[in-house]
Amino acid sequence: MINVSIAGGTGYTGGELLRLLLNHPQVKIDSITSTTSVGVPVTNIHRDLLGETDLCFTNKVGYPDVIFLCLGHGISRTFLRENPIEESCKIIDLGSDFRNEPIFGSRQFVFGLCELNKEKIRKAHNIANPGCFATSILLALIPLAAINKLSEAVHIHAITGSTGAGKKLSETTHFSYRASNISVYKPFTHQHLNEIQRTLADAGNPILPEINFIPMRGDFTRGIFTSIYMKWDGSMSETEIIDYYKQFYEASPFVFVSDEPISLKEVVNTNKGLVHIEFHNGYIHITSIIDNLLKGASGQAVQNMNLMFGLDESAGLKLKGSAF
């Protein structure tokens, strides 16, 4: 049994990944540390875990062998500093931090898309699991960056569920704000950029075009859509950039290409990516939706872990999902 810390358990984001791990077959949960819930039984803060654990929160993170952070972004660096952990631990981090600069003393941690670095990720000690916009946005436009096909200019919406902005309330957040209601923020800069120009140029594509990125909110609680269009150069066909995806996820057990259009109500509560493609007028235009707590989030990080520890990659993460 793979014996398991979280760090920062009262989340979203922490306790998606508690749900995923106390069905592990192959795990065992050792402590969920909480800065203000010291002692509180787990089950006072994810109510629908009643019957499920009696874990309480602590401020002790004990002799895990991975632990997984699960903390507010730019806290992670501060929480090893003050938490000095076993070398012996690996560390999978679901925040920024090391997504960009991936040292930390002699850390090096390994970017945690397992449908591109999944060799690299069964020998790694550390990860750096990726955002859940950049996983969305990746999912579509890694293949064509393995081959060197990103040329032109590449435009991207993508709209997200609330629960994507985390636990904390806030005005665009609260549910007289996002109901029955979708807006734009941080156009054009929104913080997942970064790893998703670094991955595109490391997965093949050192010449990247202009990317611009438009992110919205969506009036849901769970999910990304993401539409990516771009001119084609013709160089392959439709039929031909289809077949390429479909060869280019073949071993992926949760990323598939769908031959017919994609909506978001398909991947909900799994840890499943779907990818559409369609050309129109010269252009190529690729749907993908995930999950953004599950495959954006925990599920891709249970994901590394089975992966880390010579597990099935899909152990713990064959979730039923909801279709309506």
The other form holds:
4 protein chains.
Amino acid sequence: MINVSIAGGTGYTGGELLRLLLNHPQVKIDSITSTTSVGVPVTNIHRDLLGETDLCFTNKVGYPDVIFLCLGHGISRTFLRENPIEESCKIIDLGSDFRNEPIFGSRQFVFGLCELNKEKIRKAHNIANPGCFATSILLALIPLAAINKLSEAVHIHAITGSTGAGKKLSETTHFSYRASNISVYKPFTHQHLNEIQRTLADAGNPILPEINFIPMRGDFTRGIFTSIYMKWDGSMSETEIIDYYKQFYEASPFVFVSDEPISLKEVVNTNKGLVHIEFHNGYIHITSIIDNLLKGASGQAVQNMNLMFGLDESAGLKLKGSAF
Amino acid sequence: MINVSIAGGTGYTGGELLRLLLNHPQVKIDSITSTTSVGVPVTNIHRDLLGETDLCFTNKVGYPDVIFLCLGHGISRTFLRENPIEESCKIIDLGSDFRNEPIFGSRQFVFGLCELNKEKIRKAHNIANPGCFATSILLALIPLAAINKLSEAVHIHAITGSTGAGKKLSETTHFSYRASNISVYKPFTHQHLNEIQRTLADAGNPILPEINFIPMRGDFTRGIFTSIYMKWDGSMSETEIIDYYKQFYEASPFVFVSDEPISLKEVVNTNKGLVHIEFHNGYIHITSIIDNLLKGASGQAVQNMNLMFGLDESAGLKLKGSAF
Amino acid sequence: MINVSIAGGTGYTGGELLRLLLNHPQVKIDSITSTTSVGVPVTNIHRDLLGETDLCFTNKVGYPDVIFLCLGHGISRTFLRENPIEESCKIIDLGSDFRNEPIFGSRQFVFGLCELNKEKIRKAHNIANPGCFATSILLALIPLAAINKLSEAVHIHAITGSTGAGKKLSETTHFSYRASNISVYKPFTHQHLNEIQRTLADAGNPILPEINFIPMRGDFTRGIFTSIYMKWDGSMSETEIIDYYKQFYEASPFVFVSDEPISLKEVVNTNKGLVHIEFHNGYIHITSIIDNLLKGASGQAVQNMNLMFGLDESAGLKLKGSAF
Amino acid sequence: MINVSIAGGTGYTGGELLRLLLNHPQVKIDSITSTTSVGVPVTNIHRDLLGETDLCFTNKVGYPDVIFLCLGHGISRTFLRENPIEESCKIIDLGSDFRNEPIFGSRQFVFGLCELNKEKIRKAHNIANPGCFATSILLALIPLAAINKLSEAVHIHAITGSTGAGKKLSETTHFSYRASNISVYKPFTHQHLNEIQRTLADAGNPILPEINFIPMRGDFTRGIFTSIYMKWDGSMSETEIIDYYKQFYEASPFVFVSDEPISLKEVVNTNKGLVHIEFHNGYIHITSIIDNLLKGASGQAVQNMNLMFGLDESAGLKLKGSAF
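Based on the form predicted alone presented above, generate the structure block for the form predicted in complex with a further copy of the same chain.
After this comes the whole thing, all chains and molecules, with the earlier chain placed first.
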């Protein structure tokens, strides 16, 4: 059994990790930390877990085989400085700290997009888990980047559920505001653009076109629906592209190419990503869906753990989707 | 034109009053106060009013003909002590301060349930505007109370939209919590029980049976759906009761008896109340619907103002429902 | 009083027209027709209107001053052939029949986008009421087209509420499917593209760039949120553009430019359109919101009627928004 | 491996069974039948299963060890007459056909409420799977019935998600109707009352009081929230009752007593049932939550199968809840 610690277990990604790991056949949860709820049963915070665990939050990490950092963006470095972790302990950081600056002391972080970096992840000691928008967009674009086919401006709109904004109360997560409402935020400037661009370049597309990205707030709790298009040079037909994408994702237990148009709930509460491709008027149009808390965060983190420890990549991740 | 002041204009009921009064043909808004946003355009807070008003929040009440108090429960008395209002100025309090203790200095407050107290309201100088749950329940029960027919235990479940909880951020108004969720709160102990019981007694039913009331939080923003039943002695048939209710509400421009089962959205964004009655197995079952911010708060407050100033009772209140 | 007939009154746009016209100060509803519900009270179908009207559906148009056609796309021509309308009767067609082919016998139809064609509409005898997506997109782009500034590819994503799909039951309007779901439909090929392109050209931009339009199905009932961007040549600054837009819409009682980012519910249940503009990285980004059933259909139809009959443009259209 | 057939696999309960059984460690799906979609891949209908199965619908049942009937209420008898099933094949019927009339030829059906009839189910050859409302209500009341404590009138309101109404399109499952809407249906007369009453009597409460049940339609897709109260004789204190309930459900892997008030999403997408108890004013108030498609249908069906075949009761049912 793998001894696991979750650092920062009261938030959404920490809770979701817990939901996954409690059912993972090869994991023992060693500790789940919190600065604010030490000694409190985790079911007081994650009430849906009643009957599934007797764990309490602690402020001691202990000596796990792997620690998941669910600390909020920018806090992981501080945490590691203040809480020395054994050298031998692997780290999977769900924050943004090491995505673009992958070094901390002697630790080198691999960008944990499993479908791109599987072999590197298998050998990695430290993982920077990708952002949710980044994952959704990269799953749609990585196959093209891998053959250096991103040369025309890329146009992206992606709409996210409220859990993407975390547990913090704010005007835009107030139910009376958010219900039946739609809005745009950080157009052209979202912080995930960096990791998207770097990853696409690394994947095989060194010179990138403009990536225009408009994030939207949706009136649902889980999921990201991404719509992307760009001019297409005609070097491959629609059928060839679809076949190529299917082949590209053939080895992935979670990412699939749909021949039919997709709708968000087809992946909600699963670790899957679905991609659908159509050609129109000289454009290639790609839609992509993930659950932001699973493939976009905690699910992918477990997938990374599985790879790092030589387990079945889908161990603990064969989830029943909610479908409705 | 009636000069109106709104005290406490940044919250939900203050904003809804503003939405109504800006279109009211016989009202001029003299001032809208706030302790936190003095000098700020009201459209900064109530963004849906863009293009409809240039008003700014102030901390001066001025010399209105009537002031609406939208201050939160328990704050109206303090406000009146600290902000002397001209004797001649009428007061309509949307808080709970004067519903059960209707005296403040020389001012006597009338309970502003228009369908019950229309003549008293016409002569009133001060109004305690009913609570939202209270209004929904009273519209269903007042006709029976008026003929002293409440003698068996009354069983009530009522489900409210999130705006009933006000603008304050809290765990239960967080979108990620509230969406697609249902819960019960304050079962048997909701603070509106007092005004419900007192009003039913005053209406003609001095000795009341048990009133059991389970409030529920719904996953929608506007409206209260109330389901009530009690044993029925058979002294009047279903048809007779329905006819009696129709007659009881004949003079009301807003309350109607539906021959068909009702659904909440039939009244959302209107000042209407709908009531439907069925007999089953020796019980009378009454369902009742209102928009909590309108007939349950700001709409009824304007209806009270109309009556107090001798205007058409429905002036400014012929609202297009949202229907969907 | 203007005598009005509504042809096809059981659907969503017919019902919404009724909601508006019942409160319109200068309108008398002469008839509301249906092929399937002759003799049935309109409140049996539009249950939210209980207490507001005793009208029944009829199959006779009568002799109105104006008839609104709410018949579904492609049926208006057939209806006019089978139901001769007096020459003197004005026609406002809410379907798509006359938007791109504006002639029927001796009748010439004016495209009823009030903010563009106000003077023509004032003199018009027949109006082709714009489509909902078209209205939302045109309000964002018309000011640029009017100064021939559309020269770079235009990128549009717009997300619509379920009422845009009408009353018909279908898989994608089933609650269990649609709730918390997002999908794309008719990418690059939506039928409103024609009227959008033609109108932009007519407005002053004879040579148009590509207009790329991705419509999306949202999980709410009312409203369209549109996000548009295109490369900007820098000939006018952000401030200049915003000022120009404000000036362009100065005379409109319904369209406003917001200095702050907008969210859909700011216009729901109103006839308003809001537009917000930001410059980023050499792009102009415009967001635009309307209520699809009001400014996108029945509200604009009434606005057209007001103009055609010399009434105040906003008569019957000062609606209290739902805000929440 | 247990060979399983699903009869009627295109609907909601059939699809949900498939979602569960595809991940069940001891099950092989032999066939999934449909009368309308023979030869069609199941992923064409249940699109969320893309990548998880290559099964196609068939019209041949084959020779399974157990068949699940997901045919709609009243159709199971007809199906069994027209599709002879091997004597040795166990049957689990998700319809209502055998709940109150448990005999078909030589087959005797056991009512499959696992928490009540565990030992009978272990030995059963045929199961009548309980209804969703019935399960939610019975989990709240069975412990009291087991000690013959139901003597005062029971007052129940329960609100259900849209999936309870199945896949069929209807006015009340139209998104534009259902979103943000609440309504009552079949008050006092819901068809589950029979199985509720019979089961409570069988559980140890031969003489039953009135059971008053008001079902409500909620504006969410999954789950049933039930609120029940009745006068309490004081023979046991609140603490004693709560302890008794905890003890009653001690052996159940799925039903738990919550010390804190519960909200619906704590069980959505799980096979769990949660119960919470409070005493007020001489009443015992019990709230109860389940996912209607899981513990209220397909999940409980699998739980029954597990018991019938001597498997771990929770095999294939340790589901990650959706929580949000």
